[in-house]
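One chain comes next, on its own, written as structure tokens: the form predicted on its own.
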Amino acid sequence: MAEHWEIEPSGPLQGDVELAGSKNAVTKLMVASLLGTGPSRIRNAPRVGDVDITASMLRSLGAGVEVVGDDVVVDPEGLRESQVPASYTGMNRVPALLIGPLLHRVGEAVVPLAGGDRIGMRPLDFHLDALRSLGAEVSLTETGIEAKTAGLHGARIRLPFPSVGATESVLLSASVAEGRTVLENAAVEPEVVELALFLQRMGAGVELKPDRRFVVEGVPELGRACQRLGGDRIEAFSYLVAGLATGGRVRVVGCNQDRLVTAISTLHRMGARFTITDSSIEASATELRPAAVHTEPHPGFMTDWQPPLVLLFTQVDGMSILHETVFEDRLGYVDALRHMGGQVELYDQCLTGHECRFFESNWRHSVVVRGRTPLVAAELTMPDIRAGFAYVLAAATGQGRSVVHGVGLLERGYDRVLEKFTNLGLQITPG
């Protein structure tokens, strides 16, 4: 694995990108497979580091995990351990999701503190309160989470915010709890629905209501399932923007249009032109306009889409605004864009859309970009997966050779990212 990339701007990025299955869904389905009575298969899995980390974590508990090409097979038969080794502390968000399945299988769970990108506090309160409502005794220690139960039971739970992780935790736990669980103000992202469908294939009684409610009728045990992952909508948007930011034309193949409705409409308002078929989406533009965008839970504009979008704003004539309402500390990466010559300013006000939950706080969660700005080469270190992709685009649009460190983050979250950028024409020398 390379430690850094040397990137030489090579003009417009053009070509096709074959998308993998969703990175944000695959690990959740791997965890759900632990609830079954036999091996489950996940197809079209992305080749990303998070799959390897999660597979290793499940094996440490005694489960069998086999990765064959684009398929991941999880066999829960040998699962006997209740403790996830401390060596997995901070690697990703999976440990918190393992609590429900471990309580069901062995009656207790000890998991390390979750990690993931440093984009905000991402507290576990919603997870832990929901587990307590379902009948678990849960305590948060300095090193992790300890939980035990004599049996999970249904409950009525309302999330203070439609948290993706907390929603997934409830679905995993409630599917094998005794009785009915009603989860209000749930996240309904495509990846969450993908998990619900997988659990349903395993035999869970899961129903999604129109008003952000999941109703789950618990069953004593689940069976096995086989499911093909839908295309990764973050990967799709990222590469579409790669084409637009460099004045090129990129077609992404393998992500349904319905996963990108808000992304497409946002770019369309900016002047992008689209050719959309049942299997592909292509974007191009002769001239782009500025925009004002705020992130929201699905079906709003996705928070993971905003770093590439902010980079695109630097290449658009006029003033654009981005208001981040999901994670309070996601805009730290703009310092690097400023270092490269971007006219980007941060504010602690809610500059577009409604007043969000960070209103009148000290978090600088809105950004104003004045474009078009020619960017200059720089040496950068990726702070997180999505900002890392934006750094690569900044280097691709800049003047001169840039060096980007920490590319392992990209390889953790984007399928075969070096190969795909190279196929689009970007000159990258791994080092």
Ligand code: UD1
Given for the second form:
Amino acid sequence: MAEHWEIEPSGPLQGDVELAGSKNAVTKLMVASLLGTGPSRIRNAPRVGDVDITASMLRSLGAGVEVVGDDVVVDPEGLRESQVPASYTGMNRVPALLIGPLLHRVGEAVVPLAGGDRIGMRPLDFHLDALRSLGAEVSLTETGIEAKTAGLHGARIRLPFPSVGATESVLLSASVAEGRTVLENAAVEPEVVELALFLQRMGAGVELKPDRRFVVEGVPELGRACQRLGGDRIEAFSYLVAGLATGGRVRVVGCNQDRLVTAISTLHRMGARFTITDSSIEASATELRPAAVHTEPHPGFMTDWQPPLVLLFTQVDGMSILHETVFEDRLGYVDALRHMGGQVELYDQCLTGHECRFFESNWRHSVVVRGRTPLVAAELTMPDIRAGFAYVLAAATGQGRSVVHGVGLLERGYDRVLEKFTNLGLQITPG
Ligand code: UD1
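Write the structure block of the form predicted in complex with this ligand for the protein whose form predicted on its own appears above.
The complete assembly is shown below, putting the previous chain first.
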């Protein structure tokens, strides 16, 4: 696996991108499979590092995991271990999600601290409070989380913020708890709904009510399931922007339009033209306008879409604003864009006028971009998966050969990313 890419701007990026299944759903379905009797199959799985990390974590617990082409098959039969090895500390968000399934299968769980992209503090208090409400005894240690239970039971839980991970934790735990759980202010991201549908296929009593409310009737046992993952909406948006930022035209194939409604409407407001069919979405533009956008839980503009959008702002005439309201510290990557000649300023105010949780805090969570500025070549290190993609686009629109380090991060979250960029015409030399 390469450590860095040398990137030569190669003009407009053009062509088709076959999207993989969603990275943010696949690992959650792998965890859900542990609740069943018999092997479950997840189809259309992306080839991303996160699947390999999760597969090896589940194997360390005794479960069987096989990757067969684009399918991941998880057999929970041999699961006996309650402890996820410390070597998985900080690798991804999965250890926290394993607590409920481990409590169900072996009555206790010892998991290392979760990691994932460094885009804010990412505490686990909502997860832990919810697990306590469901009847787990949970303690936070220096190295991770320990939990045990004499049996999980239903509860009424209200999340302080519609957290994706905490909603998934509750769905996984409540499906096999005794009695009814009502979860209010839940996340309803497409990937969360995908997990709920998978659990329903396994035999869980899950219902999604209006007003961000899940009602789960616990059942003693779940069976197996087979489900095809929906297309990755973050991958889709990233490549659509790759076309627009380089003056090209990219068609993404394999992600339903309903997962991208806000992404499409935002780019449409900026002047992009779309051709949308039942299986593909194509974007192009002759001239783009600036925009003011704030990130939000679904169905709002997704936080993972903002790094490519901010890069696009640098290539649009006029002043644009991005206000990040989901993660407090997700804009540090813009320093690199400034270093490349972008006119980019960070502010601690809520600049789109929408007061968010970080109002009057010190977090610099709004960015003003004055475009259009040519970007010059630079040597960069990727800070997280989505900002990493934006750096590749910055190099693709820039003048001269850039070097981007830490591409392993990109491969953790984007399916066959080198091949896909190369097919669009970007000259990359891995090193
Ligand atoms: C998931 C996605 C990530 C996406 C994010 C929001 C995966 C692997 N990652 O991350 O790509 O950007 O949803 O759509 O699916 N929070 C707390 N306490 C908690 C839990 C969350 O304060 O116990 C806060 C977080 O710090 C953050 C906000 O809630 O400010 C949203 O986080 P959350 O939705 O939980 O994100 P993840 O599930 O970690």
